[in-house]
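Only one chain is given next, in structure tokens, and it is the form predicted on its own.
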Amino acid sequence: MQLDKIVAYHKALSDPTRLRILLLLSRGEVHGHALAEKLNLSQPTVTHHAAKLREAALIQERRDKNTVYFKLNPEFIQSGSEASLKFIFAKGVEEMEEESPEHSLKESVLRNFFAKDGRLRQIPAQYKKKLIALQYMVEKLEPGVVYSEKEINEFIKPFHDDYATIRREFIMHQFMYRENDKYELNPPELWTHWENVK
């Protein structure tokens, strides 16, 4: 975990109400309206410290008709606490040396090109950009797995709108093959990688 997200971690947990419904959310899921009344909150107080913990992958939401239900994200709040710990008494020094350009790049191009909610903001003009762009999104898709034209088609619509050019670029850059209209991963090792275009 990098710097910046480690103190967005803890910007994020930085606030008492926001603790507050932490400490709520592990009990178990809780709608909005719930959570407004047992802190004595309107509920845009609540939204809005519910959108800052969101933000930092702190809870998760799901939307069922009009009504919003939270719940913690204990892996990622685990997480958080190992990197500070590991940062602090550990990796602190190595973490604070100037970053890679290959690192710095990589970052670079997944903040300015992916927006907070996970979309392609838009596909990356310049080649070594759009690769990573190509090898984040794909990366979440399972290995081993036989996909349909379907199935690729509806992982990539909450990335991005155009799925057909987005489906056509994983097949052209190796990261996938298609056969018969179905699809599976490459293995990593036959991939474009960005790292190696000059």
Given for the second form:
There are 2 protein chains.
Amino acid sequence: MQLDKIVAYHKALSDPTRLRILLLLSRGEVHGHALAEKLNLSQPTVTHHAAKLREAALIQERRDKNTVYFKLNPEFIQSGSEASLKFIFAKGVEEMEEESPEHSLKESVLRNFFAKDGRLRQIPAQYKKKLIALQYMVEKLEPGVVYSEKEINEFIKPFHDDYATIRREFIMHQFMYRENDKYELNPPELWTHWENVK
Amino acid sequence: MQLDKIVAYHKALSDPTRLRILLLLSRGEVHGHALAEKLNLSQPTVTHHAAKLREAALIQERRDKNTVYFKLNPEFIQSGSEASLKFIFAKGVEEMEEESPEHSLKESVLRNFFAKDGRLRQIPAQYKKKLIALQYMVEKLEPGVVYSEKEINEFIKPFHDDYATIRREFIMHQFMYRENDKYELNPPELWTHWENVK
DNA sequence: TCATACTTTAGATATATATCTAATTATATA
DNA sequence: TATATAATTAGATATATATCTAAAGTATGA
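Given the form predicted on its own, corresponding form predicted together with the DNA:
Below: every chain and molecule of the assembly, starting with the one above.
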């Protein structure tokens, strides 16, 4: 289930009138006219809400003569709820682990921005390239180790004199995590990759 | 959990940007600036959405120096979903079974609108009273029995000559259910009671 | 104490939507 | 065929909201 569907599902349920309609339907079929009466609304308003609920597959309809009867589609109400939980909690990982076939760019950045002695000639101005350079440096840090600010500065200095800026960029792009002046590497899933950036 | 809370929960989840934020947070803390970058949005926009998510208790915040870190509140995401299913499917019954201490009105209607021989003198014009009279008659039908239209007419005639109108009112107020010209009593939970009508 | 960086607030704008009335369509019945 | 009932569509209005820019607030650090 993709984003749009989940949005539509919650939109359908994010109106008090529609929730009251579902509640009334929970005990069995009700027709449009009766809904309008019970809710003290005009019939066009009921039609309007019924359309929204139908689009989200939350109700079904049947016609008998002039009258349209509505009833719940309980499966979809349930599965929509499950889908959105899955979306938030689980699906995230694969979703964002897209392809990154840009090896050539990476190589070119490393070759052009880093000198043979390993120093960073200058901080790339272009966003993608900056991320690549930052990641290259940060990968030399030890995961799980808690660094002081001073240690981070000392780590960066051999690459570039402006350690303050680079240290800030580490945080900004989520390569690292800071709490009470202690610095620690984030897991790579949290790093900003330019592929992630819409 | 009452209607308002459930509406707020689904409203919070009914925006694609907010879902993407939750997805980004599903892997750990992220701070505002990083969210703005990853989503290609301005920081005020992130603040705006964060406020909505916080109001719905879906995220929590922590501040370190100038930076505000957001993280999921997974319990609430889960429990909101459960609550709304409960609301639609279960809670309905008690919700609507309010008090109905209007026995005196019922007695007065039965006394004044029905003659000693059981005939309905006239169809009450006042909504509440009409429902009482209709219910009184309909309760003499057998639950579970499928009636033809003709049988329903014959049933009504001893009460009142205008059986067509009364038959329609039976359907209209959900005392009965019609499908392919077959009539059947609805369960009383579906009947329109004037207490239900806002 | 001044400048910087992150966040929030204020205000503007454009879009979405919940509701209504009036008109139209669809179906059934006399 | 004309009438009645239920539903839908069209159009109007008022409110809500997602987003932006600009300004103000807040905490840090030199």
